[in-house]
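Below, in structure tokens: the form predicted alone, a single chain.
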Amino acid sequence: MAPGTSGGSLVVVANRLPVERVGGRHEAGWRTSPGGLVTALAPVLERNGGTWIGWSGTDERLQPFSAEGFNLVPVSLSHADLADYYEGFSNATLWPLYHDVTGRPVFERRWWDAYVRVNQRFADVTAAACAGGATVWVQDYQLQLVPAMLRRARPDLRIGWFNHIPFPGYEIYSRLPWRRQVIEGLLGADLLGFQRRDDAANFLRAARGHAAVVTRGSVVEVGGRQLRVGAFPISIDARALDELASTQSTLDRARQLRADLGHPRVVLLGVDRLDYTKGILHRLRAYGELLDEGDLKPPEAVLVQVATPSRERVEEYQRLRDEVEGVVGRINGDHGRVGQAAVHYLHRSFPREEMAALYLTADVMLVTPLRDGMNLVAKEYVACRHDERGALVLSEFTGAADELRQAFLINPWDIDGTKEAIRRAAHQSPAAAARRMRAMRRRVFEDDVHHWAATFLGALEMVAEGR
């Protein structure tokens, strides 16, 4: 694929390329890597046609190439890049610091020179990439100065910017050292899309108070143009997963899986990547304590808690996954039987078909983080329960809350108000679930992935026309 002739007018750039290695460096083999931004934007792509610029999870050189379905275009990372620019900026800096909760975010100049280095690599790249006139849409906290860094070169290019995570508000962004080069990158882009109005207001705010530019509405004014910022709430492809949830082998499985666990009453199911915001150690309490006054008893009640594998190689993860391994013990030591465990703890990820008989099988689905963007696990939950059946109980800080609103919406940090909405979610009647569940489904169904693309691209369009 030659410079300039990006495959497709749509250009997705993200810090990863949506596959992965199979086997060794010098198999030739890729498949579709896990995760919520490969979910939600490969349908995107399959629909819109285009290319995805990131880095390929490896320390090759490699050339544009086609794998899985995508028109792919590598971004080389060395390994002093990796450890500065995403476990240092990105994820010890910037992800603890738009959370807001347990960790406390490093400034590291360092890190900073590496988060600006490779940013302006991600452009290079994606100013070579793309044809005349092309649609980029940027994606996430890792690439927030690409947008200025993509104007300058390439100011024919509609810039789109998408962030995943929230935006903290005004006083903990102002921690910030770089608050202002941050915003600055950001204003390159025609149209910043977020999670949550509340993120929105937020960076409105910041874009005041650091870089000083006026504001109307939702519309700022920079540089003799104007740029809008909005909320744009990410979802998924519902439809799919119905689909593939209702296949007989996905049904099948389901049963097997019950059958496995024992053939227990209720069935609690949590499915997080294992890190400090997604709140397992208080759902763990939470599950507990209900345990220990007798609410549940296995083995009528069974606890499945999935742990995708996360950042193994940072150390406050490392302590993160031994703590809740010892909780996880420290339960079944104290309720499990031989052959029957209070809690089944699965630190690894499974392909989609598996996640779906998973979700067929939970009566009562946890999604408790602490702080989240969105949390697309809530909406695949709903999108496989065609049965009308179980229940979901929802942190009301993430995005998923604002939509979700028949859920048992919960704030985690109070863990008896946590065990309550287990409560009742796990006595409610099939009458009252399948009423729940319905309107879930509805709005699930109604506001798709493709909905969220076409309503930002749509948006991104019209605000490039008239700047």
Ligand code: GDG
Given for the second form:
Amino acid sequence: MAPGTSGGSLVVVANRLPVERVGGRHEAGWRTSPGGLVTALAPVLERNGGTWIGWSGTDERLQPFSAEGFNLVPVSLSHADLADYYEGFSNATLWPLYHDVTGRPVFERRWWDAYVRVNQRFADVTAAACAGGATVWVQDYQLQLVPAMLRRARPDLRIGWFNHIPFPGYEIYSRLPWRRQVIEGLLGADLLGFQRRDDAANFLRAARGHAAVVTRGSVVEVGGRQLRVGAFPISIDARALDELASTQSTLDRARQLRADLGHPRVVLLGVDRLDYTKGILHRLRAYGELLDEGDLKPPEAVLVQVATPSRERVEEYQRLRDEVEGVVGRINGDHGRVGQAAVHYLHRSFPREEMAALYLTADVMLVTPLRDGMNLVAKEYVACRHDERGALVLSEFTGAADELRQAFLINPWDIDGTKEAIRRAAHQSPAAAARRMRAMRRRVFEDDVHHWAATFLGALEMVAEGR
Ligand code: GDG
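Same protein, the form predicted together with the named molecule this time rather than the form predicted alone?
So here's everything in the complex, that chain up top.
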């Protein structure tokens, strides 16, 4: 039995259910959605017959159902809820604020009202679905008010919450007009998990400053109860990805991709949701200058940029897409030739098999976010490189940089520094590459996603027992 689940069943509460509709609504088919969280929690839920509560991704009013081995309890969201709670408060207020204002947060009172209303709905559905003494694991920044709402209704539950994105420094957080209410929402939990130690420290400072609580190390005293705050860096299913990258068909596909690109000496790769936090423009600028200055010359060097469509109804994302596509067009206009693009820009998503083949093709992987909670792409690249080749250029403003110290670490705002790191990464010796890659692989295989889930749930069990 997994740690943390011995006292009762496990209930996961996340914005989205772990399945998505296939076909039309009358065909009633569901398939597991891709993603690290689902991979991490599926085995734990399977073992304990747990439940997952979340929005179904459709506007249907659904009853609880089972699919793909999950017990699922849908929460319904209207178009107005989606616009105000999800696209508004979650993605246009909290997302930019928590990512160090790399985008401009919009503070809209109507969005806050919707955030409170929808969090209350998640809490009500969860309170009704949980068996006595169940363990509830709430996920992410969309549901920060759920812990306190749930504790009020069901003080018997043990409640954990994990933040997948950063928690900002005091002065940035303090701009939020509802800063006290959000902290008070979180303080309803028994355990609050963050990606990095710095995020946990930022939260503790905000809790002291805005909710006047007393903290001792990682423990917060709240209403005669102790709440623990800690870092639980998320990871990937490294073994599964390594296996996928070792199949003959992936190896063949990687060879084919290289041939399709014209057998360049250096393939550079970026894989990101098209999001302003990911530093895509800064990366393109560095690459463009390396071409302008003749340090890299197509067709010997080529950049493949996968930009997965994301949040396309939010205005800031529409603007970013226009900008990125403008810069890609300029670089190709200046440096491409017929049949030889300098940047292969792919604005769509691909199956996992294709992603693994792309990682195997990339000599230099560019992960350059301005701010990122963890960044799983960096870890996926490392997990795929069983050949111990390739180089990772990694922003120091990602959670992953705390663990992957053998990457070429960069400050993405420093274009010259980024260019220098790309030059060094492209020219390192095979022996040096293997040394760095081996060390990074050790880390990613030791601290995989199963370790992450077990560690969090184990800590939650311990805190709740001490109550
Ligand atoms: C948030 C935090 C934190 C991307 N394109 C395709 C595809 N992907 C997959 C990647 C990776 C995932 O999406 C993206 O994960 P990241 O961690 O890079 O970034 P976010 O989406 O911003 O995730 C982040 C994470 O939560 C977990 O806590 O690390 O900091 O922001 O797995 O491979 N997958 C497929 N096709 C694509 O085209 N199959």
